[in-house]
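Form predicted alone, single chain, as C-alpha cells, below.
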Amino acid sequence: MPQDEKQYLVGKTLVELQDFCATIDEPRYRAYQLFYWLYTKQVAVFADMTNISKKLRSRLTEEAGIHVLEEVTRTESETGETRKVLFRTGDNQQVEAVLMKEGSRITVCLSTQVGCKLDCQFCATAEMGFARNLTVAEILNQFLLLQKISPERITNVVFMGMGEPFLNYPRVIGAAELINHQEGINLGARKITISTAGIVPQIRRFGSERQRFKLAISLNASDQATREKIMPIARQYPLPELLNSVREYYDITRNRPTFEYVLMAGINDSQEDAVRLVKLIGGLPCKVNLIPYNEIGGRYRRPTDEKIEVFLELLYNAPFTVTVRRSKGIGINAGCGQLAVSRN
C-alpha cells in the first residue's frame, strides 16, 4: 500500500481504534490490544505486539503505521539535561519539541502548530509565520518519541512549544486526554499544563468544560499599551477582558491558573510594572512565574540580575505565589520563546 494511504494509529482514541478494527474485519477487542501497545507499552513496530497473531501483525505492517513524525536532528545542552528535537511531518513540515530534566522532574515541551500567527514580538516562532495546525497524532507523537530518548519516565507535559495551543483547541485537548488516559500513558491531569497567549473564548470554554489540566496564561505586561506593543493579540482581547475570563475560569473550576511573565529590559521590568502587576491580579488565587527573557538576536534584551531581583522583591508580599523560572537549554535555543525552524 502506498505510504500516503496508510492509516497511522498513534493519536487514535479507543473508539477510533475500534472503528479501524471494523474496517479491517477484526473484532472490537483488538482495539484494546492496540491501545495497550501504542500507549502503555509505547512500541514503535507492530512486530512487538506479541499477543496479536503473526498474520495480523504482518498485515498491519503492510497497511498501517504507528508514528507519523520522523526525527530529523537532536541537539543536547552542555549539561545533558536539555535535549531539543526537530521532527518532520508527513507533508514535510518541521516542528521542534524539548525534553528537560531538573532533579526528579522530566518535562517535555510540545508544539501544537507549525509556526504561529500571533506575532508576539519577543518570540522566535513568530518569525516563521503560520503554516497549519498539528493533528492529535503529530502532537502526541512528539511525546512518545521524546519518551523513547528519555532515560526516565516523563513526569510533566507543557503545551508551550511552537504555536498557540488554544487556536488548535480540539486537537490539543485530544492529545492531552490521551496522555492522561488511565489505561494508556496515564500521566496525571495536574501534571499537564496548557498555555495560551490569551484567547479569551477558549479560556472560557476550558473553564466551562471543567478541564482538569492546568492553565497557564502568557501575560508579560501589567498595562494594556505595553501588552499591545509586544503581543498584538491584546488588541483583540484587552487586559480587563482577559483577566475577567481567568477569574471566571477560577470561579468555575477552583483551579489556580499560572501567569507567565517574561521580563524584558526596559519593556516590562520597572518598579512601576511590578506594582501594577500586583494591582492587576489583585486577590485572584494564582501563581506568577517570572521568566527572564531568552534573547533571540532581536531588539529585546534580558534584564540584569540586579533588575530581576528588585522586581522580585516588590512582589514579595503579593497575595499570590511567585516563582522565577530560569529557562534550561538556552545555549541550544531550546528555552522559552526560542523555538523556530527555517521554512526555506
Given for the second form:
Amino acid sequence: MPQDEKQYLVGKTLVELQDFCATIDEPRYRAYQLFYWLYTKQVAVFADMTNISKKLRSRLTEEAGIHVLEEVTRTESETGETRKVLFRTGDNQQVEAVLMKEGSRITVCLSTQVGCKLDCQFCATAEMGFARNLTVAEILNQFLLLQKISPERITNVVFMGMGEPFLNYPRVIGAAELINHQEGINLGARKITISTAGIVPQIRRFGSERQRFKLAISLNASDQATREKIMPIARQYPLPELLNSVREYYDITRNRPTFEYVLMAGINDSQEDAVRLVKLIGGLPCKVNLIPYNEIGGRYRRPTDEKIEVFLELLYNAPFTVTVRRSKGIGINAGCGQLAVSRN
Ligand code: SAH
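Okay, that one was the form predicted alone. Can I see the form predicted together with ligand SAH too?
Up next: the whole complex, starting with the chain shown before.
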C-alpha cells in the first residue's frame, strides 16, 4: 500500500475500526480486538496484539500503523515530577504536552492545535502564530505516549496545552470521548477538563449537548477594558455575553464551571480587581483558580507573594471556592502559557 494511503489506528472509534476492518476484508469483531489492544492495553505495535493471528499481525505491520506522533525530546523538572515532551507530527509540525505528578494525582496537559489564533498578549503559544488543528489521532497519541512514560496510571486530563480547544471542537470532544470510553482508557468524564478562552457559541454548544466533561474558562480580568487589552478575543465575545453563556451551561448541566484567572502585576491584581471579580461572578455557582503568572520574557510580571495573598484574602468570603495553581515545571518552561515551539 502506498505510504500516503496507510491507515493509522490511534484515535479511531469502534465504528471507524469496523470500517477499517471492512477495507481489509476482516470480520467486524476484529474491531473490538483492535479497540482493546489500542486503548485498554495501549500497545504501540501490532506484534503485541497476541490474540490476533501472526499472519494478520504481520500484514497489519506492513499495511497500517498505530501511532502518528513521534517523541522528539523529553525534558524533566529538577524533582522529576514534571515532564514535558515535544512531539513531531507526520507533516513535521511540533507540539508539546506535559505530564505532572502531584501526590497521587497524575495529570496530563494536552495540546489541541499547532500554535493558536487567539493572540492572548501574555501567552507564549500566541507568539508562534497558528498552523493547524490537531486531529483526534494526534490528541489521543499525546495521551498514550505520556501514559507510556508514566509509571502510574494517568488520573486527570486537562486540555490546556497549545491551542484553543473550542476552535477545534469536534476533534477535542472526540478525543475526550475516547479517553472516557468505558471499554477503553476509561477515565471519568469529571477527570477531564476542557479550557476555553471564551468562545461563546461553543460554550453554548457544550452546554446544549450536555457534555459531562469539566469546563474551565480563562477569564483573566474582571472588566471588559482590561480583558480586551490582554485577550483580543474578548472584543468578539464581550463579558456579559460570555457570562450569559456560562450561566446557560450551568443551568443545563448543573456542573460548576471553573474560572481561571492569571494574576499579572499591575494588570489585574489590584484590590479593586478582586472586589469586581466577586461582583462579576459571585452570582454564578463556580470555582475560581488563580494562576500566578509564569514569566515568559515579555512585558508581564508575576505579582509578589504578598500581593497574591492580599488578592486571595479579598476572595475569602466570596460565594465560590478559590484555589491557587502553583504551576508545575516552570523551570523547564512547562508551566501554564509557557508552551511554544519555534518554527524552525
Ligand atoms: N486556549 C485555552 C486553553 C489554554 S489553557 C484557554 O485559554 O483556556 C492555558 C491557561 O494558561 C489559560 O488559562 C491561560 O490564561 C493561562 N496562561 C497563559 N499564559 C500564561 C502564563 N504565562 N502564565 C500563567 N498562565 C498562563
